[in-house]
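One chain comes next, on its own, written as structure tokens: the form predicted on its own.
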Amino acid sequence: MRVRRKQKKERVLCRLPLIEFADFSFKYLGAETLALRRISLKVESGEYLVLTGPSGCGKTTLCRAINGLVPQFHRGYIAGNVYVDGKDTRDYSVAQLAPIAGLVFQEPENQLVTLNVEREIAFGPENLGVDPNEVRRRVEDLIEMLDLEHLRDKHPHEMSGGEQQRVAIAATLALKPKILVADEPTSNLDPRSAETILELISDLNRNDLTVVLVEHRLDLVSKDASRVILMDKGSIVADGEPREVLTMDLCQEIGVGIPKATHLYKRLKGRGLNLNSVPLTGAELAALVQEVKQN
């Protein structure tokens, strides 16, 4: 106990990352294998992380560890620590961590619990004892920000998937979190709705919200991300700037679909065509090819 108190005191004296996984492992109760295996990861305020990897690689568990669902709700074997805004998630409840790290689930209807959008947005802060006038202000601000006025009195389960996702994001943002964790928020959406949700998340990040996003549609998100993290079998196997990570052969080896423009760049490079940078979008690739033609 004496050593642990000393370590916590030392953490306060130095500048802390907003999120830190310190040699963290977790295995769900009754499972045979580790869901997360010795994860070490630091995330600074304002970053935009994209987590990707094959199904079952641990992405969802990592998200749940950030807001305390692991280990406060999901029980099992645990080793190491996760610190969120300097707080050890072993020592704080999910409710205590909710104003710091807000989690948007893959299935938005699973977290919508009230009878209309207005009440849904107000639900979280009301339950945390926020002043009623402040709750009202947050509700109105978020209805305007996420273009929900026409849905204000509508039951969440009468809305489309994209509308539900916007309401789930609004309800999460109503808690004023420092971190938005979104676990595959576009998995059940059509391409147009997916693009709308991802543009919204990018805008939130540009307004200083730290984002941790699990996503497979790398064509849509890699251009905005500050880092891409590849996971496989419960471990982080690559972590870096998108143009660096997405050109690794490792992506193909573990089954991660890279942006089409990046894939074509790799093919052109293999045929001896040297482009000045790695494109993440079709527009970037077209500009690079045009530059080569002019030279």
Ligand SMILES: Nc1ncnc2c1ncn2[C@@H]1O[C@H](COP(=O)(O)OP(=O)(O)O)[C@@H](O)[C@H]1O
The other form holds:
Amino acid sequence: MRVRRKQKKERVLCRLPLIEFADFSFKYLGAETLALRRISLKVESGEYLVLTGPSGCGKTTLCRAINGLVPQFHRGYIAGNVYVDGKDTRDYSVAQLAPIAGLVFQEPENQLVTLNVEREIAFGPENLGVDPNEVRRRVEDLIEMLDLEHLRDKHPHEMSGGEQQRVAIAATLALKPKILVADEPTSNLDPRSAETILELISDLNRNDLTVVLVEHRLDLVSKDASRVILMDKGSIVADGEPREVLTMDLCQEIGVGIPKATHLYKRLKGRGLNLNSVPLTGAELAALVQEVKQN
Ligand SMILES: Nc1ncnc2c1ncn2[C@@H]1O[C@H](COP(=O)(O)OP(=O)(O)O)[C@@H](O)[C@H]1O
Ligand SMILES: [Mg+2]
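So the form predicted on its own is up there; where is the form predicted in complex with the ligand?
Now the complete complex, all chains and molecules, led by this one.
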């Protein structure tokens, strides 16, 4: 009897979302319009959420609300609440929330504060008072995991944009966050570095890190994402599995670039050719067309 009660309690605890926006609205101080409008969103542990939408629709503000920069650093009008790992972000400082939700920005150089890679990775945990041996362990693990050995003693300014972004991700992961929030981490990178960073983010998610990624290159990320969220004018206008959201006409209406394969699928469907499922990549589309040919 006691065991059963315990199991029941654990099930209830497991259902607590890792991130919850409860009817949350935010307007920056001095701004005329809301940057976020009545956002309701629950993200479970282990999800890989891709957030997209036109410029100015509120993606960065939503990221800032997850790690507490909104409202702790960017002040303004607030209604509703954001809970991260059960904590109301109004009641915790950005430093207190950093070990739960780490934010990686668009411009890695703005995020790098020290003189070499080792120092950069150690900086966050040292400031939180983590034991020096543990800090050293984390630094070595991350240098290996993110393939940074050859950059170990380099100054951030001597690195490429892609290398800087890997260091910024390592420095964020050094706090062992439960959530990685990455706000357009590839927008200033060449296509190959961008792909490397996106593959790294997918790998981290496969290793149980919850990911919230703002990204326009949906052709590269949709296949790994568990969920795609479309935003427009401060609101969430679509939220679901990638194959469901990316076939909505709404994507084109608000100017979101869907993967080429999904676009072709929609055109074929418009001409009466029904494939068995929605492709997100060229390889998936080719396999589906092959199936039709064989039948
Ligand atoms: N620091 C700020 N102060 C005032 N207004 C801001 C600030 N940052 C963003 N905004 C405004 O909030 C709205 C949403 O912006 P943002 O979250 O940056 O959108 P996105 O990341 O989708 O481009 C826009 O109207 C933008 O001008
Ligand atoms: Mg932005």
